[in-house]
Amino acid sequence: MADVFVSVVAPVSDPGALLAPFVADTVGVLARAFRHFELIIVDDGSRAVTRAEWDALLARHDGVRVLHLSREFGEEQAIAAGLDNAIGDFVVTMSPGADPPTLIPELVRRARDGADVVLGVRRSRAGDPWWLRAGAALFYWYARRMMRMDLPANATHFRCLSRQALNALNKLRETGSRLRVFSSYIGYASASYPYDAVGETRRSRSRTFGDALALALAMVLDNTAHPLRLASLLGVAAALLNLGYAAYVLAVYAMRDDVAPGWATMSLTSAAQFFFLAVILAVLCEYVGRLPKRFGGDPGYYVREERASAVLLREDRPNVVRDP
């Protein structure tokens, strides 16, 4: 594969012990079967990394790269840094510590073969805790039968995407984009890649409560209006329910004699007032749920520095996208 440029995007946070043999290992896959390579590390408001550990990782390994993002934007908003920096002709997003670096070659070659996007996806999650496991299956149903979206169940960070697939990528600047919801998105040519993740105990951070249930529904509100939608259902019904009660207590005022005084005042000005309720309610969710098509959002992320080792391209030649 001497012919194509490889970028690997790596976003870490306080990795720890775990930053310098992954670059190593990642490095030394890359050299071996690659002619043309970067590895972009995108830190992510690590405070644990000090300057000279990171000053000394880029003297040691030639074809890498750190971007410094000012603060912690997240390990989205990290690849995005990543993906917008990127140069190669395929590119691989990977979570040091958990996306093993000896199938990178596997992964780009899979690309080569026709697909633009190359989804890992983990065999098992034998690892996780059952909250995690069951919070994952409920997820990815949901976002098949109501979302509708192709989303592969058990999908990672662990991908590779043609230069095609990155530019159009790189044409969505909402900076709630999803890169898992994006695949499916754009309708490019995509194949799944099943793969055994490294042990959960390698990772810089383990995943939360709290963190899981924040993806799940940035994923969810971020790209669909789904949630909207089914609000302003149920407030069309609820002012459905509404209209046929008030039905109701004029049969009642008209056909019966007993009435009680002022029940049918009252009645009729409770369901007055739940119905425009609702409909407002509906017509709110309606209007809320474009916004997002209709107005962008600040950046997503912002670089403080960017510093680099030596790099192995050391001959003119264009970048390529496709073989002939």
Given for the second form:
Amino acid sequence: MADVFVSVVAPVSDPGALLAPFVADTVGVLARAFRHFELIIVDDGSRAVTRAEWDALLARHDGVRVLHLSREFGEEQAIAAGLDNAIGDFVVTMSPGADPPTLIPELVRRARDGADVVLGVRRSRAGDPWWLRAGAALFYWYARRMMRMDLPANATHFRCLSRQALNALNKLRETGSRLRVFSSYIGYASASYPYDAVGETRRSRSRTFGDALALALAMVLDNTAHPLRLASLLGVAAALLNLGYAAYVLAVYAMRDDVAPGWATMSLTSAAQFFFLAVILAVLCEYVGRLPKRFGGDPGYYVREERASAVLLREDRPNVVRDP
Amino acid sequence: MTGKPEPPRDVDAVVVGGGFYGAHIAALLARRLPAVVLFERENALLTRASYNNQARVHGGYHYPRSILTSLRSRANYPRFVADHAAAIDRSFLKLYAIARRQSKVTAAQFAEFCRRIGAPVEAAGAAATRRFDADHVEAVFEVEECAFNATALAVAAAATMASAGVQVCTGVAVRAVAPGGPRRLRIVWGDGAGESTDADLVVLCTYSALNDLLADSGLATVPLVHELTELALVEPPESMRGLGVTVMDGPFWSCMPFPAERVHSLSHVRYTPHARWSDGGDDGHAVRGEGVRHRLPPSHAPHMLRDAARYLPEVAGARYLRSLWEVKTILPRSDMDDSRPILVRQVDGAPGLLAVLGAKIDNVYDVEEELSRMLDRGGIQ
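How about the form predicted together with its partner chain, since we already have the form predicted alone?
Entire complex below, previous chain first.
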């Protein structure tokens, strides 16, 4: 039995019949594997579960905590609330119904072996609709190539964080959609853990096209100014094109005699206007892109470990100061 | 009971339970009645709930949601400190930290509350504030509060008993109280049957065992809520020797000096209570606190230490020593609003029998006043 304190955070939203067996299974696994543990169920605004059912759950199992959120905030925020409250040395997050509790000890073992973040990765997306798979592929490609963030493809909420990594994560106040990408952001050693999600009740909540798109957008917008940089590059390109067009107009005006009266003036005016517009937009994009960095309250860097020189003080060194 | 005097068979008043409340009430009665005897099941005074607690002298800061309890604590505080000066330890810095998340009060509300009850409070200096994790703690206040040395209180109580002329019978368990005999009430005690003492007035100060005794006597019980609580004793890191910390107000914790053993106590709103049950009134009487105390669950000290270290990182340097387990009893109504009223109740069907349920050790003056009023009005009916 491992002498560590493990917290498990599981967000639920109207879990129905899933809840009781999930709690029983998870507590069983934890009690066998670890000396100290807690299971934090984050109740994300469930309406169908009665107070008596929660009471029965808490009366039957030891080491369970339930955090009731005031309304439904979404899975990401529910996990953030659980992480803020977890006290363990290692904290595992998971989606009830999708992630098998029997794998928790293995996940924690990998974290104890030195990886501060262990990310569960689904072996296959079989069962997802085609558009979700295609969209996911596009998103991971964009993240890797354009945002330069090495997101492990198909990472799920099944993950294990060391206390150090969690403390760093908690410093990022806006945990929402950062949760999925923070491992590459805070730069702690991370490892992937491929596993098979459980069969039928794979997802406690299904995702619509709109949900998936909104999540992808939030993750991109919260984490990178890359689209803005793209826009400012576009602005610079447009400015250069307008400059070229103005030169072309002047050349035509100088070389040819059959230019209609007023064409050159009109063209030059609009070229100049669009040039200034494009330059101004490009400059604005650059400034706006820097705002999150300045006002995000991010600590800027994280100390992974502190070490000191291990040279012993010589006891015979005289305690004398020559030049006071 | 060799070497100890036999309990007297006929007295004016009997106090059952030699805790802090029982001792004070016995002394008060002895000032008015010639023959008063105090029965205590343990082998010394003040060894149970009076010892197995945080040893905090409440300055009122603790109950921002119950102004009355706070005002009473505030009023009793200077008096308690003056009366028990020899047992008071005020040699440490007392900090109250307001948690940033899930606290039921904000820092501004706490400061305003302290101002209203007239409790000294000021924002802690930068050095003290920096000790806490700014991500978990909104603000830190320096307050005026102290701890008591429970062993010193017990020594003082024994001296008071002697000077007041109270006969103390330790190691004697009272089995039942019933109307009858030459006086109003007969108290049955000891292991065998038939040993008894007659008295006109009996005050029950048995705290969590109150309903045990009432039920065994065939009398009506009182609705009570009990909790099996664990107070962890820890060897604090050197930096915390002179520091007492309380994190408010919700599922948080406190780590402060425990003067009787020169260590620190660690308690946690979430982890100190292990089991909870109610009895008396309509709930009947099934669970006995003494039974629960002999089947202790695994300690929650690892939980307390880990959570506390999230707020005050230096707590991680504390070393767990052992735990003090006790059954804590409160009135059902204080469950809701965090108030800590005391119970003084004449037991139905047994004239002259009074049940007293104390709460905080420094609220003893409220009981004394109430009891004096009752005696002045012509005795206990």
